[in-house]
Amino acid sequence: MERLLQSVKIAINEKIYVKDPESSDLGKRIIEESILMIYDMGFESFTFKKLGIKIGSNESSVYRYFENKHKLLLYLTSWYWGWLEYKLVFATNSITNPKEKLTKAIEIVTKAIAQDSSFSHINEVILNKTIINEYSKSYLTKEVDAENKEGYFVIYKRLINRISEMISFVDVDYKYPSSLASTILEGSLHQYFLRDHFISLTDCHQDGEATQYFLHLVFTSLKG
């Protein structure tokens, strides 16, 4: 799977960026450093001016790639969900048993993230932590409906639909496959957030426990 991923380019909605950051070394540095900086200082404190200083370039050079930092966050979250989708597709493609396929999918989207050498300029471990802390800020805005119409969240929605379909294959009569699928994806982020910040509000304290929780939640809800 890793060799196949090395040839993959995760396609992001072109409306999110001004210039594709994957098209140049500077663009890749912008992505690489922005992930680390947003994780370190938080999205609110992050600015293009600080990013420019970090990469040794003018602030204006960052604006040649992204209109604003909200669009940059949308790019990072879209890339993350696209990367997770590719891992899910490759890991489940050869599985024919519906329960085994869904189990593997849940494991992929809920387990602790490991570094992926296929994308050298992106630290997926730190990006995952950034998504846990900052993802909700990409859509909890007044512009969310307009941005949704522009297709900014299409990868995220597509990933949920994939899991929803797998749920229906296990139990065709289950009435809430999309709700359960979105609960798995959003809920896993929330469980990791609680583990890091509100430890008394979760029982998933060790690596792997969030996955076990969601496997239990799903398969006690389904009849298949």
Second form
Number of protein chains: 2
Amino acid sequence: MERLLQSVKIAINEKIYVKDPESSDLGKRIIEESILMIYDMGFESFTFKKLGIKIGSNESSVYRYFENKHKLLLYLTSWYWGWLEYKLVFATNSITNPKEKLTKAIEIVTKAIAQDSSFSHINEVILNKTIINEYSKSYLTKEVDAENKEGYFVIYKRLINRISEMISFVDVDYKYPSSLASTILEGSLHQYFLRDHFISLTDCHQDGEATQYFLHLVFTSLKG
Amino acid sequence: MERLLQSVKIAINEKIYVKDPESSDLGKRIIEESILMIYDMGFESFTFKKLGIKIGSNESSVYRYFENKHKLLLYLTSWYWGWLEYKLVFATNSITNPKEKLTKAIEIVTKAIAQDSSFSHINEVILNKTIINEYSKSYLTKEVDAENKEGYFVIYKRLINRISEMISFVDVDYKYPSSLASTILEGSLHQYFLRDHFISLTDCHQDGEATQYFLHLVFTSLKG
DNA sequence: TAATATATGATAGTATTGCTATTATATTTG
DNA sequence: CAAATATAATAGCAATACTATCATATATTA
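Now that the form predicted on its own has been shown, please provide the structure of the form predicted together with another copy of the chain.
Full assembly next; the chain just shown is listed first.
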């Protein structure tokens, strides 16, 4: 994904931020460091004050980019899903065979993340781990319906829908394409979490096993 | 489940509470009302001060039962999984045919919850909804490994293991029994969440459809 | 180059949260 | 009835999640 994507920018719903963090150096450092800090200390302990100190800036300056840390989490997750979506479309676009296409999609979505040098200030490996630990907290809130209406989850929904469509292309008669697509994405994050914290609850211990598990799950369920 | 279970008590790891809430009237009201309040206002907005006011008691009195609201959440989730485990064992114990047994287990675990009058102070219907919204927050923390060592998640792990074993009984050669069991439990909660908040991401809109989805998913994946 | 707009930094202040500690008052039990 | 125990009331404290104001640095443009 190196040189090809130099000019690609993941488009995030403008209501999520006050000022676009991509528009300044400080903004980029906010994104860069918040990913690392949330990974290190967990979302609960993370504060804008601590972030300000870490980036050699000020709490009040961070507030000029994001209203609160929940919005920052929404930004990070949206960016992640946008980035995954890009990789998915890029890798599957040229494939015409439905089974092959879905296989590729599942691989992209369930495989461990490797560093991507296209977006220099974002560490995708750490972001992926942060997403595994914190993603659910972005929607397990009382505000989820209001925020959904505002379009804060469009990228995620679009990604699930793309996979859902690929599933239906393999088997038009399958009754649960959206549920299955959701299970793949959410379930894959969960398998990685289990691997790190509840080893006895998963069988996906080696690299690539989560992918094998989901490929088997999906293709035995689909006809055709 | 009426009369039969009158004397059954769900056994919770004693380290989770300071004083057993089952041991007093105040304790039971703490459990009863906290379920309703967390459901109504969400875990983030819920505080012991508010709970004290609601039950006509005092913040300091609540602290005599639970160190903090995280521990209370651990208690509620442990209770829920213990209750589900009981229902599962009760319903599947007499079944010898492996497929039938697993089918029953999946039904128990994925079906919408009906009121159970066995535990008068606990509203299982609301508790189930609270678990759907808040369960992940009990383990998506920086303390998860330490708390796991303390045994705070034993009931959940035992429940997953029971299902995992039932899966292996149907198909000894299946390589991912634990992953699949985890997917069923976690995935089922997620499908219910999607049904309430992201309808386009699930196909399980009617009662019983989640069960059908998982039954299909599981039995197409297993041989024998 | 001066005037002005814009971004950032520093400091202060406020309500709420998440507790701990102390003391007072019920209630139960011996 | 005394003693133990449970609960209630109040105070207090450090941290969080902001908001507001003012100062200063940097960039733009007239």
